[in-house]
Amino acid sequence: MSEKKIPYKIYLEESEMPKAWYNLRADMKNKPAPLLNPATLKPMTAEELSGVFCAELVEQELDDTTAFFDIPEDIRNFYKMYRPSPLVRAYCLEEKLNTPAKIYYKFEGNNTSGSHKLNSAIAQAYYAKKQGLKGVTTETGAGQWGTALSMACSYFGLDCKVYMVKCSYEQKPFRREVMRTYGASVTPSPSEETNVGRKILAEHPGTTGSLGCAISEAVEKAVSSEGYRYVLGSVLNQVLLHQSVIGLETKTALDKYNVKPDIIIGCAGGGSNLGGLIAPFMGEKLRGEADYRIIAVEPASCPSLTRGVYAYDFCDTGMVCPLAKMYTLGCDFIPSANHAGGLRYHGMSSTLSQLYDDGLMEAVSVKQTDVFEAAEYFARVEGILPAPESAHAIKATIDEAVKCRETGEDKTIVFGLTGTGYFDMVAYEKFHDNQMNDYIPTDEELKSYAAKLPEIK
């Protein structure tokens, strides 16, 4: 089919929306290592996990053989409020870069939460409501997940308790207020509300917090409150499962125009967006049906894949959560407070970590000021103000497109535009006022964290 016939925006019909989530693990020869009980160092059982997570979510978390899970009708009906999301051909960006590359992006910002996070938030809230719970607890970094979960809980009439990384709580008051508008309570973390919060504050006075800290507080609150469970917006297998709607829609849209991508790029913090975007493409790669170059893009200030250690580590700073085998910087690693994006988790999804360790995808890290230069350029050319997280993928996409210009290669690039940056204007202000810098941890710092990793064979 002629390239001229491909529209700027490719929309699917409601009837073309996925009716089932795709479980990438089912096609993995090397399965992700199991979560371990920190007390026994044995694989976590469904019974043990059900004290923290909703029962049906535990089933999804532990199942690495079922390829597809039906999406409940209530969730599919909710999805219809903002899905299918558009796949956009970035004609303007291609022209400005003077590149032979063809660039597409899957835009997930067409909902009030402003990001892809709502895809999993509504699923997790649905299962909590189905189980008859009173409410849920969670953590949030930049605030996208907390915003999405507050919306989902409001829809199902659930209480929502959010622990927000302290520096983001202070830097992003508007994101905080959107959560409160939807009925959530929001606490800066670490806080005096929990035992683990008080312990972290005593050991690290004045700390600006981390996702690891906030996770510890949220889990403690959940297990100590009757009728509550903990939910998480990234990292877990269940979250990557729900986010597969991104990749499934993307592949359906590309297939309609006989387009096969050469390169697929996603930002990577805990892995939810990247895992969702690449799912069906990686599945083809694992089954030997097609090949793609897949690139994870992470911040240089929190480089778990590119500079971390592949080992078992605690999922949280307070060391109350299970141990996961992942690329990690150490559970007590706290990123620089000036980092503006939400890609602040100390580790990477176990599923993506295994794929990376098997050489099935690449990873690059990018500096914060370079990310915002790319974000500003994209906003001026394509007319969308991107979230800082999304701009990591934009930066790598521009780099690859420039390489195509230099070599004359006609590559097709697809990247995930995870959301909008309208709640991130303080960060944009710092960039424009030259108050943003590029803190990158030293080798010595990372070695000191790695030295504290649990000794598990």
Given for the second form:
There are 2 protein chains.
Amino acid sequence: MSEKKIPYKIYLEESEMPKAWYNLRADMKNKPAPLLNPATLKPMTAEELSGVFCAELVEQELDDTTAFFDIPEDIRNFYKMYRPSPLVRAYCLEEKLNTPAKIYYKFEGNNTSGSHKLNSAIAQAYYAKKQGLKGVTTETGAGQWGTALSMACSYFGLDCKVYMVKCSYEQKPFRREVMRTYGASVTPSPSEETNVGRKILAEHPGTTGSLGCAISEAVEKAVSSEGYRYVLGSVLNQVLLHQSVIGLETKTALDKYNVKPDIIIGCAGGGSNLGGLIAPFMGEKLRGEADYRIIAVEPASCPSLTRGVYAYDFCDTGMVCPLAKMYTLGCDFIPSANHAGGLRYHGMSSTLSQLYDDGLMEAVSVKQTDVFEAAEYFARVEGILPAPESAHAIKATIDEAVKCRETGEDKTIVFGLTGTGYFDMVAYEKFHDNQMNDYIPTDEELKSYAAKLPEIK
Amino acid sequence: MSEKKIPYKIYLEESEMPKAWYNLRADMKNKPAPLLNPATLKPMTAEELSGVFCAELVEQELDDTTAFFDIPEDIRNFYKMYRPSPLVRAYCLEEKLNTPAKIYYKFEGNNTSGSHKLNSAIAQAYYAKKQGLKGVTTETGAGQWGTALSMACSYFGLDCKVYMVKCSYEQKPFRREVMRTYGASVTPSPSEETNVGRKILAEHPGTTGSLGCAISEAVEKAVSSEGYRYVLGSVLNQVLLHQSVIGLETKTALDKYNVKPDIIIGCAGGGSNLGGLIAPFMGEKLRGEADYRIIAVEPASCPSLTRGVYAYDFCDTGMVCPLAKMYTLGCDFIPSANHAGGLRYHGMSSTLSQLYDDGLMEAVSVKQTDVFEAAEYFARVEGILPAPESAHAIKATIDEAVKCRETGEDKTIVFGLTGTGYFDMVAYEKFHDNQMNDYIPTDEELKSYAAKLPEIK
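Okay, that was the form predicted alone. Show me the form predicted in complex with another copy of the chain next.
Complete assembly follows, chain above in first position.
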């Protein structure tokens, strides 16, 4: 089949947008390990989880056999406000790199939250509303998830309470202000509002917070407030399910032009973007219908896949959450203060962890200054200023495209451009002013965190 | 003809994108008055202008008879990186307002410069490159134009020197940092780098600058530097020409669905967005082929059309630029420091001024707090956080849609959503904290500025 002339941007028609999310786990032979109750070390039941999460989200969380979940019409209508997102052919980047590789990126940044996080935020808000809840609580680090959830809650008239990692709260007043525009309340974490926050503040008076700690606060607030549940923007199976809309659109767009990717690349923090982007492709791979190289890109300063341990661990610092089996650095691990972007979670989605352990995907880690160099290069060549997170995927893509130049292979590379960097200019400024370094944890450090992992067979 | 089902977003195919810009002046019976040489008070010749502007841009500036100018291929390729921009059907806004009106907006904010300014920036950079120049100089107020020009210059490898109004430079460090990411040098204005800057600083030591003053500095720098020319992001005929791409795409998209607008609404500072959006519609109106209500929306704090004088005036505070006949508040006029958004230029495009004087379009002014209220409302309902400038058009659109609700008329309204507000969160914060007021200049103030206008027949 010959390729049709590919436009710079492929937009699907509304009618071509996915009507169901794809649940990758249904096609996995080795299912991801279940969440465990930290008290009993038994798998969490739906009943236990429903104190924390909305009932329908619990169903999605636990179901590893149903391949497709219909996307409710209200959510599809919301999606139409900012989706389908474009699949961009990076002609300018290819030319500049002088590579025979063909590069595409799925751009999820063209919405006010500035990233793909909105895809799951609107779904989680929808089910909360449907269940008759008053509101939801969550944590946010870089601020993208909090912004997305604020928008989603505003749409459905839900109260939204965000615990924002304190250093981000202070460094990113504008992110906070966007959330406020959407009516959310934003509290710097750790705070005096929760037991776990007070405990952490007492033990570490000067702490600027961490994602794991903000999660603990948000969960405590949800379970102790009438009519509230907790929602999370990554890591969970339900989030990967909702984010499959990214991969489904990508696949439909490529299929329209008879394009078959060789390599699929995504940045990976908790795994929400990568899991969503690769979902239908990994599905084909699992079913033996096609083969792809799939590459997770993580920061060298927070290398859960490339240097972590595959074991049960707490999802949060306060150890109030269930245990998940995942590649982890240990729930106390906090990346160097010099680390500027997101992707700072200590663990990785159980689903992706299992796929990685089964050798179905690869992982690489990249250094921070290399990431910002790639980000600036991309901004100048392709005209989009990327989020630091997304720039991890850009860096790995450029590396692969340069290899193609050297070997003369015209591979097709698809990567996820998860968001824009408009609220990350402090980090760009650091980069411009040579104030950024590449601190990488030592083996000894990682060992000391790994030694504290709970012992569970 | 019946309307086809209208999607939330209408995207044109690449092949449907305009291949030529439309020069509205060609269809005007009363041509806009020519620029005058301030020394001789005679119309500026091409030769005189070519010391300041690139040669081909001078041709475009002076040509009021050629209806279409081909868009060079390099520019069309750049346009493909972020255009066509979507024409959005505001279904959610219509529903929320409970209005029978049908509302569309042309959204120009989905690019890293965050506004429509990029449409002309890339054209001006292209002609500068073609002429073999080293670089260009310009001014920027809110920062959108400077960002757009930085991106355009980076694409063509041109040096870019931006004079940024000092109060913006200090309030918007992130805008500055985006320009730096694209390799531009940014100087707060007034500066010690130019004669006019030093003069203004000597006379007003504490000044935080103005757009008119930054223009003077940029022009002086261009004419005194070998291989440099000056470029401007609004007001000029050439800019309106390039911005016609907005209106041409809008018209093509509407025509595809057999939609005929009744009212077209745009915010107006110097006139670049409004002039571009309305171009093909006004053309039809001038040729007697169709009729539309066309509404310019300006800030009550800087009301050049609604309360200004139609007269020759200087384009800049330093009086180094040619004189233009326009609706003006006087070149010394500076809006209240409390005024948060852009649209702070003292005059209005000569073309739009003539059309307004001929009764071919209307103008309204809106108060700042009403604008931000409309902005927040829109952000929550349509999911896009608008630039304060764009929110002027939103406010006027909501007013018209509410009138339709009252009369039961199902008018079709199209407005220009020129950009996003991600770099305007300080202004949003002021609004949330009730730190914003609605200062409107008094008649006496405006009279005192008008009294200083040059006396030219």
